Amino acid sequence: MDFAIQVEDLTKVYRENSTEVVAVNGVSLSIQRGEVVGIMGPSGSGKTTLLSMFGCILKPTAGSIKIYGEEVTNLSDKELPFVRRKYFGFIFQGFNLFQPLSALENVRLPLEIKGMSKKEAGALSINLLEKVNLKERAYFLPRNLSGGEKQRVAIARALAGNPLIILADEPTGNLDHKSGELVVKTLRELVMINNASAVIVTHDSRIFHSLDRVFYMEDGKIRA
C-alpha cells in the first residue's frame, strides 16, 4: 500500500523549568496516497502540533515518522529543509500571502526562489491560478479580493511545486459556508489531478462529507 504518510507512537512534550506539557501523546496513524483527511478536535488538543511534525517543522520528542517510506524522525536541522520542499504545500488559515504583490506574484514569488525563471514562473503561476479558477482575478491584490479567492491562491501557491502532501491548518476557518465548500471542493479535484494527499486540520465539521476519513484528537491523542 502506498502511504504517504505513517507515524507511529509519535509524542511532542513541552518543557519549561519544571512545567510539562504533552501536545501530542502516542499518536499512531497512516495516511495514504489520494486521501484527504481531516484532523478535528477542540483548541489545544493537539491537531496543529501534529500536523507540524508531519511537515518536518516541529521535531517529535519521541516516535517515529515516515514519509513515502523515508523515516525522517531523525534527520539534521540542515536536513529538514529539503524533505519539506522535496514533499510537502503548506496552507495556513491566515492566508500569508504578501500584502502588496498580486495573487499572480505570490504564487510566482516561491517558484523565482527555487531557481525557475520569471517567465517560466510567470507561466506556470497563470496555470495554477486557472485550476483554481483565479485566472481573472491575477492581477489583483489581496485587498481586493475575498476571503475565499484568497485562500484558493494560497491552493496555488501551495500546489506551485507539485507536493505530493498538502498539508493545510484551518483552511476554512475565516470562510463562510459557500467558499469553505468551493476551497475544500478545489484542493479535492487537485488532490486527484495530481495524485497526492492532503491532511487538513479544522474545527469546521460542514465540510464533513468532503472528506474521506476524519481522526479525532483530544488531549493529545487520536480518540477511538
Contents of the next structure:
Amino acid sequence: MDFAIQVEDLTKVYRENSTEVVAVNGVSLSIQRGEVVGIMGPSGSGKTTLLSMFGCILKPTAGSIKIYGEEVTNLSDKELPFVRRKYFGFIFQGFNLFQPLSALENVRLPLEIKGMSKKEAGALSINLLEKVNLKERAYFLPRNLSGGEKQRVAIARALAGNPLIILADEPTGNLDHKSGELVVKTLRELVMINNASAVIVTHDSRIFHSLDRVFYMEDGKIRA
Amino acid sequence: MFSVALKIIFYDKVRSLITLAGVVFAVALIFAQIGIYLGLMETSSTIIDHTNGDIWITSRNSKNFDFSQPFPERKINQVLAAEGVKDAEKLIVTWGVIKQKQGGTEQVEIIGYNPDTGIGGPWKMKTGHFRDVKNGNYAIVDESSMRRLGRFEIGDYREILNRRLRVVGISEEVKSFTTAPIIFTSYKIAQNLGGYVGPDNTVFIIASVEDGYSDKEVINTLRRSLSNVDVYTKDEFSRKTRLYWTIETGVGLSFLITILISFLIGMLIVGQTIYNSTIEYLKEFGTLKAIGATNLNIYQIIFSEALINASIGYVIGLIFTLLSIKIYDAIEMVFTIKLWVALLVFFLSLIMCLSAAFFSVRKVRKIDPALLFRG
Ligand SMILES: Nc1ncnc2c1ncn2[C@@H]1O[C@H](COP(=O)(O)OP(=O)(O)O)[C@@H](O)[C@H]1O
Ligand SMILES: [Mg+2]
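Mind pulling up the form predicted together with the partner chain next to the form predicted on its own we just looked at?
Every chain and every other molecule in the complex is listed next, the one we just looked at coming first.
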C-alpha cells in the first residue's frame, strides 16, 4: 500500500509567554495515495496546525511525519523547501494570490521558481487554467475575479508542479455554496487524474459527498 | 523574479512614487553636493592649471595660491641659472580694496603678471589682449566680477588701493574660490600697489623645464640651490591649493556630511516603502515558500524592487541634475559633473536601495506559517 502521509504521535505545543497551548495532541493517522480526505472539527481544535505539519511548514513538538515513506520530521530549514517543492500544493481560505499579477502569472510563478523556462511555464499554466475553466480569465488581475474564480486560480497554482499531495485549509470558507461546490469538484477531479491525494480542512458539511474519508478533530485529537 | 518586482512596482503606484521621490531626492542632492564640491576644487586652482610652466616656487610654507607671502624676486636669477631650467617668470598674487562707483568698497584679488609673456595672466579674453596691461595703470577685469563690481566697460576707471586703473580688457572664466573678483594687472603695478608685496619682491616664480630634463630632477636641483622657498610641480601646487580650500577649511567635510545625510534619508525612505511592500505581500511570499520557494527566491523579488527603484530614481535624478547645470551657470557657479561622478552616484544609489532592502530580509526569513492560513 502506497501511503502519502503517515504521522505518528504528532504533537504541537505553542508556547506564548508562560502559557502553553497543546494544539495537536498525539495524532496518528495515514492517508493513502489517491485519497481525498477531510478534516472537520470546531474552530480552535487544531486542524490548521495539523495541516501545517503535514505540509512541512510547521515543525512538530513531538512525533514523526513520513511523506511517501520519507522521514521528514527532522529535516533542516535548508532541506524543507525541496521536500515541499517535491510533494505539496497548498490552497488557502484567503486565496493568497499576488494582486499585481494576472491569473496566468500567479500560476506561472511557482513553476518559474522551480526552474522552468518562462515559455514552458506559460504554456503549462494556460493548460492548468483551462482545466479549472478559467482560460478566458488568464490575463485578469485577481481584483477582477470572483471569489470562486480566485480559488480556482489558486487550485491551478497548487497543481502547477504536479504535486502528489494537495493541502487545502477551508478552501470554500470565503465562497458561496455554488462556487464552493465547483471548487471542490474541480479539485477532486484533478487530484484523481493525477493519482494524487488531498487533505481538505473544512467545516462545510455540504462538501461531504466529495470526500473519501473524514477525520473529526476535537481539542487537538482525532475523534475515533 | 525581476518581472514580478516590476509588476509590484507598477501596481502600487503611490508607494512607488514615494520610493522614487526618495531616490531622486537623494541622487539629485548627492549630485549637487559632489558637483559643487568639484566645481569649487576646480575653481580654486584654475589659474595654476591655466598657467604655462612646470614648476612653482613659493615662499616657505605657503599653503595655497591665494594667500602666499612675498619673497625676494632676485631669486629668479638663481632659478634661471639652475641646470635644466629653460625659462622662468615672476607672478604676484595679492589683495586690494576697490572703490565702488556707487560708493562702498569690495575686496579684490590682484594678479600681477608679465605682459610680455602672459604667464599667469588671463587665458581667455572677451575683449582686449593680455599684452594690453603693459606700460601704464591698466587692468583686465573678469566678466564674472560684474555681479560684484557693477557693469564696467573698456575705458572705465576704477580706484584700487588709491591708484586709478583703467580697464583695458575683459577676461572670461576666471573665478576664485574666495569669490573675490579677480583683477589682472602688470607685474610692476601689482608690486607697487599698496606696498604689501614690496618693491623687490615677488610671490611666485614659475619655471619651465628644458627638454631632456625631468621635473623631478630640476626640482631637486632648485631645492638644493634655493633657500627659504618651497618648490612644487604645477600639479602638486594645484593639488595643494585644492586640498587647502576643500579640506583644511572644513568645507569638504560639510559637503561630505550633506552627502551622507542625503544617502541616509534616501535609504530610510526606500527602506520604509520596501518594508511596507514586503509586509503587504507577506502572505503571498509565504505561499511561495510553502510551495517550495527558498528565502533566496523571495529575496530576489525584494532586491529586484530595490534595484528597479535605484535605477529609475537615478536616471530621473541625473536628468534633474543635467537640467540644473544651466541654473548653476546662471548664478556663476562652476558645477562639475564627470563620468566617474555619474558612475559613483549610480553605485551609491544602488548601495542605498539594496541596503534599504535588507530591512525586509528578516521579515521574509521569519514568516509565520499561521499567517498563510488566516482568512
Ligand atoms: N501561532 C500560534 N501561536 C500560539 N497559539 C496558536 C498558534 N496557532 C494556533 N494556536 C492555538 O492552537 C489552537 C489550534 O489552532 P488552529 O490549529 O488554528 O485550529 P483550527 O484551525 O482548528 O481553528 C488554538 O487554541 C489556537 O489558539
Ligand atoms: Mg484553521
